[in-house]
Amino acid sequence: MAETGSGSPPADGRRALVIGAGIVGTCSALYLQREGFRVTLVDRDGPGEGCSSGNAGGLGIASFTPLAMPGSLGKVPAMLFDPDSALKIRWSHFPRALPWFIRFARAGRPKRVEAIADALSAALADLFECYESLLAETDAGDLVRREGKLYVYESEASFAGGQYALDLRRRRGIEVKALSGDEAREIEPALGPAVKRGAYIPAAGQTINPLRLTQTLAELFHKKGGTILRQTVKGLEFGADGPPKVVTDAATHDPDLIVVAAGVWSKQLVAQLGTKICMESQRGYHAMLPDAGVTTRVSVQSSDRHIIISQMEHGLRITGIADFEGLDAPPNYARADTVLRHARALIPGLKSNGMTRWMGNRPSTPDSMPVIGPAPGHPSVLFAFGHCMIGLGLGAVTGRTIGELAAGREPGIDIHPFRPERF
């Protein structure tokens, strides 16, 4: 069923349609429509409703630390045998995720951390101005906060340990202020004695609601003219020439130019281009508290227990978990559970009446770094997805750089270390 926007006819231009609604999708169909193209968007979901709804709500100029760092991979084995790890696997897909672990490996080695390093840091700069460009067209200016993140840790040997990081940000420009246990609680005053030394990263920021940033967003395309259709993409159809056919459970459609932003579904999709790219489902679990008993200032990562706790404007939110277990494995609801046994070890007394868990496929590339542009050998085809842990935070500036290489402008980042051919 289409939704037609409401306001001024759109712009005369070819037709553009993209594949999924999450916020990489949200940003790319804007975008695209300020260069002129009528815009359909389609997802078999809501706007916002699939992974873009439940994340952190992080908006990290600094997070362009890759999963993969050196010395990584030797932790893995302890990782997978502690019940309360941050890292799970269902051993009957690790055959099936061994490329992509073997990639893993090799993306953890020092100069190529220090590659995406640069690549990530250099797109991520653009991170606030992109989302005021959209944000300033609506009322909710108030969804996008910029008061730093604190990272914690709950010894002088894992301080020690993030120090590689840390550093990693600071030849990269980033102010990254160390700090004694009490200076940490003093920026976050929730923390319990468990820390005993933070990091904290000004320029770092957040949004209040993930969900509602990507529907607000949504909202402004439905309102300039955009089509947003609830419809299950099942594939891409092939003529004789001319560009290919998305095919849904509804309809055909035949546009001029193609969007994959399908998130960890966008695999299955190029692969009918002929592209095949290494990506796993990361999945992510969260605890909602509406009535934490606590309202935190910050947003609180630990480097311990791989937790991220987020103030947001209904409730505190703890994410974490690294499961990959394929995407046909139901979730498992008690990793919700877990990540809320951490937090309460770092914010004694947390309460978790009416608590809500949540489980979303994150599209993880063993690089960390997302796949952006032309699908090779189909120039009317671009690509949008595998952002990873830093959706969230890279969602305008890829929306931007679609927009960009949509009008055959030279993008504001160099899109190089994003392609899809180094697969």
Ligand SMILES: Cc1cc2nc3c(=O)[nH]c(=O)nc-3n(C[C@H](O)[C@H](O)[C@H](O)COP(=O)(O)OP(=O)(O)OC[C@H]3O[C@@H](n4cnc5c(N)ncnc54)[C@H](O)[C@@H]3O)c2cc1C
Contents of the next structure:
Amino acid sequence: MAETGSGSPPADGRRALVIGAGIVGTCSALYLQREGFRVTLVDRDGPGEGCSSGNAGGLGIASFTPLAMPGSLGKVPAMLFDPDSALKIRWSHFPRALPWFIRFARAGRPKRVEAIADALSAALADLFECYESLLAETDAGDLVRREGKLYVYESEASFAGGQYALDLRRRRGIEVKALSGDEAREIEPALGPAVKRGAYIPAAGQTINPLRLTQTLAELFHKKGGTILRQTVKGLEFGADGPPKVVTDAATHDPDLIVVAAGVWSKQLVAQLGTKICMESQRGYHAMLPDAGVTTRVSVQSSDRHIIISQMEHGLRITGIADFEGLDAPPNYARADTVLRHARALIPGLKSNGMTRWMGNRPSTPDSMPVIGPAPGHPSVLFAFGHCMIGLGLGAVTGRTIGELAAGREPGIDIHPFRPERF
Ligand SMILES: Cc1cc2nc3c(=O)[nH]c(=O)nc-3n(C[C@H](O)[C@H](O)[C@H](O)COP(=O)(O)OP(=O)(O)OC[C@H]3O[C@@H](n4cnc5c(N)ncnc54)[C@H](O)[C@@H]3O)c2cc1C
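Previous: the form predicted on its own; requested now: the form predicted together with the named molecule:
Okay, now the whole complex, with that chain kicking things off.
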């Protein structure tokens, strides 16, 4: 797909305001700039410090398999009673999350899974091209690596259980190499004997520092004349006519175009526009080991343990856990110790001196698809949130799509599956 931003006519200096400087908002701001908008990026924290900071760094061109898969629901009861499992639910929050789980169950039907994989694979296909285009204007091209991803399995049974997801990828043209345990260890020598089978996807990539990636892009945005404001958006204000205004703790802004890219917090903001979105925080954790004693070559994902082990420029990061405890529940950092325990089963002897723990809120829709497109009834507002487990991978493609929509062009990807009205 060809890049569209840089050669387009300017938007006559129309003013755009992007709420949220995560990876999605920052990429959107850059692409709006390319379209000639005068852009303000607003965040209550620094760029990239939300969910975009502590993730696994995966740039998953093949990460289009949704969370809800045929048979997922059947595994839930056992997972809930296993203290070491990845799935956590706070029962007092469950009644509020129930509509999400009902939709999640529906999204896991085989026909629906095929349609979701089609929509997400088409969007993810352009991810490297979009990041390379943005990073070409910086000296930080080293941030993105394309060394593939290794899925590992600790038994023949779990390898067999993983075939559905691997075939879903193969049927969409992704090369997947099935491996023995020893072949997996040839690709990633740090792995111990617990690994019995592997599957290698050469086309996948990762960033070696997701926070630095967003910060670098935000610096580029600023250097090109963009404004970054550290303010908290309190709400949207409507007058008798004209587009909505954005009210922050410091000012009232009246841009020509508003982009809501506030990750999981977007749900409350867009409710003020009358749009109901089904989205839950799916909280994930990481353990960051600055001195792990090993350096891994490729990103490793364990299907048995639901963790990802990624080499960052500042240490080894282990991520995992899908915790549905509600957006406002305090973090439970013991979950980061759980992911470390799992990693040690795969890479014996990992050292944890100086380890830090982190929690982030994945903005999760029940169908694992983002919300991208115009706000129903508000043509001057665009939505760009709900990127679930693939927001880092999809961030730049979403940014390009926001630029195209703002410029009034047909987007390069089909956004119909991502429409806000689907909820
Ligand atoms: C453990 C874990 C591992 C992950 N691994 C991967 C991976 O390998 N690959 C991948 O693609 N994705 C991964 N993800 C998912 C990815 O991190 C998210 O999808 C992505 O970061 C979402 O980006 P965002 O810009 O939408 O949200 P955020 O990064 O959360 O940004 C939203 C921003 O909005 C701001 N904001 C919110 N409300 C307001 C307000 N009222 N006023 C002002 N500012 C506001 C916040 O401060 C925040 O900076 C992972 C997530 C987790 C938790």
